[in-house]
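A lone chain, given as structure tokens: the form predicted alone.
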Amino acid sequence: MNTSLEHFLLPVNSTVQNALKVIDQNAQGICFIVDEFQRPVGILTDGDLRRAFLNGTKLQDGVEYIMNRNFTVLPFDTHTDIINGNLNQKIKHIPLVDQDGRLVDFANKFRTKRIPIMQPQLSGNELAYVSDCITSGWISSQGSYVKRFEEAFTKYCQMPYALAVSNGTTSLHLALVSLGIGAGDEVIIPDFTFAATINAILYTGAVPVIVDVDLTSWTIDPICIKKAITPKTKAIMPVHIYGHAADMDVIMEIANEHQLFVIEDSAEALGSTYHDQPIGSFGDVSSFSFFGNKTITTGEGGMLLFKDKAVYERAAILRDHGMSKNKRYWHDMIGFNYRMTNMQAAVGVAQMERVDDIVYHKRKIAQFYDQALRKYPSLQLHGEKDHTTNSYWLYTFLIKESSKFNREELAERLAKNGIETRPTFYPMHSMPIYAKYGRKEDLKNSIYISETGLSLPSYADITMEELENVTAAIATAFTTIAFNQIEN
């Protein structure tokens, strides 16, 4: 990362073209103009350059004629509180000088604080409920909070039966086993997803059948589902990726026509809806994840929702080692230890008390990003298809092939500004261990989304100032590219 001082310095006798190169190199929209003794004599921002070009400045003109000579400079040993007090929307970088006035460092808000891609919001009753578990001694899988968490989920997602489990991957595995899916059965899944989707199928001995996704929603393409059905097909597992609902009406029609199970992978979509109906309430079974970066979290954890009581009861036995409900330590079937602890559930109960507020703020974050980024034609926003509401687990967009820079270049620029980003998932077929389950030539949309997608900081309590800093850094990237086009 080019955040060291040397990548910001420009001799006073330099040209405007030299300034463009420095600003492009550090990706923070500024350079410090210094004299022969490395004393700061001016600063120059991308905004200064833009205004200079509008006034007729040429690339070979000297920076001394357009640099800003009225700038804030502080001693390098200035207290952090004073430095922060001088930083604002206009003054984003402050040169720091030694006792001889030589530039030795600089300050900005990101040299001490990064904007993470995601972080949990634990500002409610989480601590109080976990403390209750500890003081009462109910810390493992026995205790009232597990049942309370399950009840909160059935109410929120409008499904009759819920089962809390140890994590999202085990919930997918348990869903498949509880439906009787096993060796030789085929389960249709999207290519663009996280590996837990396909791994859970392989745990059962079933065969995943990878198909492509829709280029707008990034969810499984129903047309591809129809083409993939064979006599061995037993289930469809749509993934509501990045919070966007799959086309559940069509998927359920296909499933009903061919008598297939539907297992909703809703790990990233708590709070999303389809035709005003909660995601997770369409399939035979639906699965949720509460990993630390999910919409709500229990640290690790998952939840299963069921329509059929018999399937739910089978899953409950399988979750608890396959142990009989009527005869303790008697095992009716080979089961698993997939239970959630009471302490995890306590956190989940507290999170569910604020789930509407969390989803509301994540949608507001997405609206802010949409408004700021839709002006760039080379970006394709995720958005929402008709009859859906996206809970925006992670705000993610695509960088089109027409763009003058790629995802990695933009991610690097944002990293230099202290902004964490994340690329989209690799398509399943691209990894050798899964390659035999999909045909590359049939998976073009998944490949495109995987190669061009980038996620921005999306945690519910991100501040407006942090959002503005993210979008300002993206704007700087586009501005620098425009300068490069002038230069070339």
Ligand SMILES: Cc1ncc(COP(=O)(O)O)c(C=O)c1O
Second form
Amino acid sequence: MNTSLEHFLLPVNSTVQNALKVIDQNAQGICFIVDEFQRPVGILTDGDLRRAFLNGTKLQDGVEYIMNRNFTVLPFDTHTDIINGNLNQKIKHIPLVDQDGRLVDFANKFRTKRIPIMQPQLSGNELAYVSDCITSGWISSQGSYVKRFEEAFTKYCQMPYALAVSNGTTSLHLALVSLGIGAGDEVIIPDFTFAATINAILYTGAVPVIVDVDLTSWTIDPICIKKAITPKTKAIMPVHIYGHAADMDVIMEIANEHQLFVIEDSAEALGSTYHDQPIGSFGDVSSFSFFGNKTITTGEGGMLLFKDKAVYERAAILRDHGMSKNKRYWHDMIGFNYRMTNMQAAVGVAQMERVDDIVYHKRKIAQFYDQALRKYPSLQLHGEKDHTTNSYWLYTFLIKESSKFNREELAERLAKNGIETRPTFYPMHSMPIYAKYGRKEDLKNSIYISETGLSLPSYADITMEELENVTAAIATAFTTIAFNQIEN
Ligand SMILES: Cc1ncc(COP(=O)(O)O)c(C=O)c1O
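Having gone through the form predicted alone, I am curious about the other one (the form predicted in complex with the named molecule); can you provide its structure?
Expanding to the full complex; the earlier chain stays at the top.
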């Protein structure tokens, strides 16, 4: 049985014999008739064909005379419940179209669920704890869950002090400001990251200095850090990208030698380790994000971890409008409102109760993908460097330049099978607003990873059936894309 979309399509100028062939090959008793732009114009089932033959239709007649023009169409991102609500005894197949009306997928009772790249797991105590906030009235940033969430983090990451904040970008900004970094300072960052890393530095008036990454771990290359240090350098901000730990021993050594601060951007790496020590426990300050697609989520949210009590205390004041701890409504510093609400923290506490389980499943997913994809020489898997464990925020691989097809072709194939994928981040220097902070000639690895990387569905409760669907669709893509190229 062939379930990918191309086995169901038939151009509107085809014959009844062509339709029979398509239906025979997909073995599902149906085909979708499309116009030159791949917009659905009719549906034909094996039942329609039988009835047409009884009425005298011949094999060489056109399908347009017998196809069913009256059918339900839905946008491809329609919620599963709504799709299910439209399926019934009469409507057994629903074409799903993109914003241009092009047929990109279809649903039937066995095929209503798309496989997203990420989705949160909120099946523990999340609802009970949020209900507790609401029934008790403790919904803003005062309330016991904020402290409980912070404590859970200090324990999990083995750091002495924690502050919950409003998101992973405000947390990076607060980290920099509480370390006293500002105008005239330079902060070294990797080119391959999400824009929040560089934006946080720019908010402070400091200058980001963009350097290249290592081709295996995709994290900041320590050799490039060394070359970028100047008398103005104040800090290094490694990013544990896609869950892979940066080379923290070497980075800390460089930082100690040059008396630089280290701020770990750990937004994507909760649960990863380096030399058996949790990510987030190496730098002076480390920062996490709990956006909806992160390893654990609070909807929006962030966390800062500190080694030094004085820096933590300063950050706590800055988080709360810069207000004095001893004199209410007296402001010693120009602060921010970067607090997390008790309701967000309530979700966070429930998530931390299951963090080990979530990370365990994400590592199992990576193992499954690794095993299935290792056999393709044109893929470069991310994996783990020695002495690291990856929590695989998003399972991501590179499609080598030598491959017969590129990432976009593979992504399109998977999308047609209802599988969401995501290309890797753009390199920071490639965007005009950041171009002056790095030199393209020095950033080759970052460019390569950015142009060839693709992430697969990676949520902790993905089912074995869904995982098998993803790897089967990749296998089909390898066969059919390569085959088409030989034919052309
Ligand atoms: C590496 C990195 N840093 C920082 C952030 C910012 O986090 P947030 O979206 O919570 O502001 C993100 C994620 O979005 C990220 O991936």
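Positions refer to the first chain, counted from 1. All values reported here derive from a predicted model rather than from experimental measurement. If you superpose the two forms and keep the largest set of C-alpha atoms that fall within 1.5 Å, you have the rigid core.
Colleague: For residue 22, is the C-alpha shift between the two forms 2 Å or more after core superposition?
Modeller: Yes; residue 22 is a residue whose C-alpha shifts (by 2 Å or more) between the two forms when the cores are overlaid.
Colleague: Core aligned, does the CA of residue 35 move at least 2 Å between the two forms?
Modeller: The answer is yes; the displacement is at least 2 Å.
Colleague: Once you line up the core, how about residue 67: does its CA shift reach 2 Å between the two forms?
Modeller: Yes, because once the rigid core is superposed, the C-alpha of residue 67 moves 2 Å or more between the two forms.
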